[in-house]
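As structure tokens, one chain now follows by itself in the form predicted alone.
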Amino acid sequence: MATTTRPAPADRARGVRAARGSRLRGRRDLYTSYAQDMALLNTPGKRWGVGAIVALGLALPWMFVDPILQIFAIGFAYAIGAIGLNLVTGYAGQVSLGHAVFVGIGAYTAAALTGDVDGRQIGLGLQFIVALPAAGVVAGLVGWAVSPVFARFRGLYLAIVTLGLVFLGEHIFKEWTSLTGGLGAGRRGAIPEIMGWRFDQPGELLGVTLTANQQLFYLTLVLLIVFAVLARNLARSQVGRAFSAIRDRDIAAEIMGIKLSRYKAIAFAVSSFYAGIAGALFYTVNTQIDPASFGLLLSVQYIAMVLIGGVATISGSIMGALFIAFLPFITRQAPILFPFISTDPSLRDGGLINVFQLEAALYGVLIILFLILQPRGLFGLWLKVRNYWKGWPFSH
């Protein structure tokens, strides 16, 4: 009679560790355990790539002048908001045109909490380390509060309803002068001061003198990495899979037991939280908040970031945000090559179109071109380049 012997506990533990860590030689994409498949950086290429990007990010402040660093800092703030919009629109499939309102709520919350107590507008004089998360929480709570209304619609109707929120928010921002300063006057953005250290003023750290833009660059870069990792983990979690199921077929998702209203509310709340953080950071770098800034154009800019970067990808959101952040810088150089483009908004120098009109038109043109020619955006282009070199010299 044949007998079987159970492996000792130590042998079983070694087997589990081997299953988690082993890879077949030459088959890097073959996973032998669920832990390998769910790892955040599940291939050597990703680990090396992320390490190289972080190293490059730390070196950039010593490679570029301050005006370029400011554009990078604005791009990083944009990217946090774009990640939030991608979570609700790309991952959960809920098209939202109301992102500008939540950006504005975050910007004014942080400005009011860090503002001067004796100033003309509302100010509590708190630290930035309190104001920044509070900006996200307040925006997230507003997103959670309006989500029951949004959850009743989908598709085009949902886009129209969220568009109405933009007009409502824009009106409130213009009329609430004690908070916003009113149209044309505005107020100062959040003051980035933590424990007496001002990130918006030159300072010396560990014997190295840093300019204000270098410090704001590092501040926004670190926050972008933190929020990108959190969003990536959320997308891989049970909540993220519920988002994808709702996006792909909401009726089937409900039949499987996914509570649509609950997960749509989570999607809107998380997206609004990210928008609030982005608003607080953007106007920390940009210093001045104008109530007219939170209109439909800002929502279109965020939609452009998601579509140009790539829908339902965290990396694509960052690519799209940096692309949109550098777009004004690129259009300002256009009059050098094309004399019919003017830098004068009134076109008194005989130009056919000014750089501001060109910039607004490019948002629409780029959205159309990417949807037709490259639906997966810049992230899709990167995948094509990566797959070409992975298969080289037999790529076809």
Given for the second form:
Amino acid sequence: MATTTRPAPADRARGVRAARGSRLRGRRDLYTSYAQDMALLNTPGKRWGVGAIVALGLALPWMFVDPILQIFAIGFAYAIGAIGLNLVTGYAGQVSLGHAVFVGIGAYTAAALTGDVDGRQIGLGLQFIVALPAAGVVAGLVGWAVSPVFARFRGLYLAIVTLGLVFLGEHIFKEWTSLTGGLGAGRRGAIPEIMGWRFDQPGELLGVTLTANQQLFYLTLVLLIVFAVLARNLARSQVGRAFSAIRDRDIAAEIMGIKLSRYKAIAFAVSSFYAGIAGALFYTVNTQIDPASFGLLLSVQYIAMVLIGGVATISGSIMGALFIAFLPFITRQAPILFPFISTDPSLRDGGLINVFQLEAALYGVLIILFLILQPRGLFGLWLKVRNYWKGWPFSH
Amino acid sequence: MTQLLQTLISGLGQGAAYSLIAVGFVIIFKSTHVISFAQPALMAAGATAVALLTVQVGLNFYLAVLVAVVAAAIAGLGIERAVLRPMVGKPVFIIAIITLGLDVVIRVITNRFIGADVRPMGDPWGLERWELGALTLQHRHAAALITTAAILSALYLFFRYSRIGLAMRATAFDQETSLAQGVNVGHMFGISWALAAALAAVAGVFIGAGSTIDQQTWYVGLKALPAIILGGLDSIPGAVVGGLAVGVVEALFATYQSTYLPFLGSNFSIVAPYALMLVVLLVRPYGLFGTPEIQRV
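Would you mind generating the form predicted in complex with its partner chain now that we have the form predicted alone?
In what comes next, the whole complex appears, and the chain from above leads the way.
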């Protein structure tokens, strides 16, 4: 309303106080303002919980050995990409099977910008601090550029069109050998060097010796926290509400004055930006980029992260990404428990199925089981647990 | 000119197999409004079954095809009943993603049987061909075209004259109304999955014919996706035209692209169908024969 009168000073002061979060003592769930309700950490449980998780995250490098830390770092890189996919697919409802392409664009942009100037592939020898944002921006711009095409389609048509993009993108990655090194050869991922400090080499900081994986863990963790908070803020802003409106009923949203093409473009651009950052980071940890890895399988993996974690939740995306990152590790432990699972790729020892097949099958089985039994994913499981204890000993 | 005609002939032969997979997609889409991403995996599974039955077991090829097709149909029924029936009424996107998960699972099982080697198909056609003047027609392409034509005619008669075909058409038109008229809609879903799986198995035979089966064979089945998008998701004639068009475009690019469009890189013909799909969609968002979706708030 344009005609709101200015509130009296006393009212205004009360409004400000309410907005800052003054609450009646002992009434934790009573919100006296919209701002309180929409706050990032709107319950004491969340405040303590998030603090505890971040503290645990910072402590993890001192509790686990390096290979596990590397899986965590990979999981954090995945999580950034999964958050991006969740923004476009979970929040804005645009099913994208094309995420792999943007991950690839980010990976190659960062690799080319930080790469050796005299190397066999394109390399500009720039700093990581330039290359990482550039990876996001280039992927985001490509996402923005293709969004007018995507905005024309809805639902399953969109899924197939984005699938087409994956095949074209994979073709370009395989053929552009001066950038990607070509099939079978590949190239090195981005080199994480900031101000002469190499994150991928052991180093001493303030008298403490850090291994490469500990540093990469912290690098990816800090970036994940930054991007997760940014995404959460975007989701609860006017843009995020427009996304949800488009997802729930696009024509109704359009009638209410939400410009579909504009918000779909924003959704694809932001999602691709996140994918680009994720690609740059993943291949910083993984060191070698193979152009064949940006196919349909990678897109399915990201879809699996979003669905297993929980559609339209940021914390769910992170859970799903960590879950998928640890899946190969878990399946590699399986032969110890189940003798019919073999570690030999060609099954010469008479096993029924090898660990790689088990891993691939688990992606599929988990997607199916979660969608049928727990459509809100790991986040939904957490909600169930939380609500059980919230009302304990009553059922609701 | 000869080269062009030759390219068209082999393109149509290859496209016939794509058409069969595409028709399966459309049958499932019409009855359940879902695109089943499991079709390529079912195609590879059918082809593998035939290859194993002929070469390993030593069964007669045609008998092997029959066994594989029946097995695929039963598998289709089972998959629909076990995995998709509980999801009736859920958003189509969710069900489509479930079929994506199914695709992965079926592929892993199929790959377990294929192993690391390439498997010969054991078909009677091989690479034999008839010489028609300057042109050649491969036996396998002729077989694919004839089989496709026969199957499509049978499907036409089935949908036009049989009770079940009529019930399936009614289901495709309006599920609730057909329920009210006594059609068992659940059975129709099952039958459409069985039909689609059987068609995929036949298509797998022709994709493997004169060639071999390996772990990448399912990839070929994905080319039916641009085919159905080209033709329109809900049109069986569209799927046939789309499948043939994809085969021809692929063959044309394989023959001429390295001469005329070398900058597109080697092997562009593999992704040419997807490029074609994007171009057609920009002009006609519902494909060549598809019904535009009526949107209500």
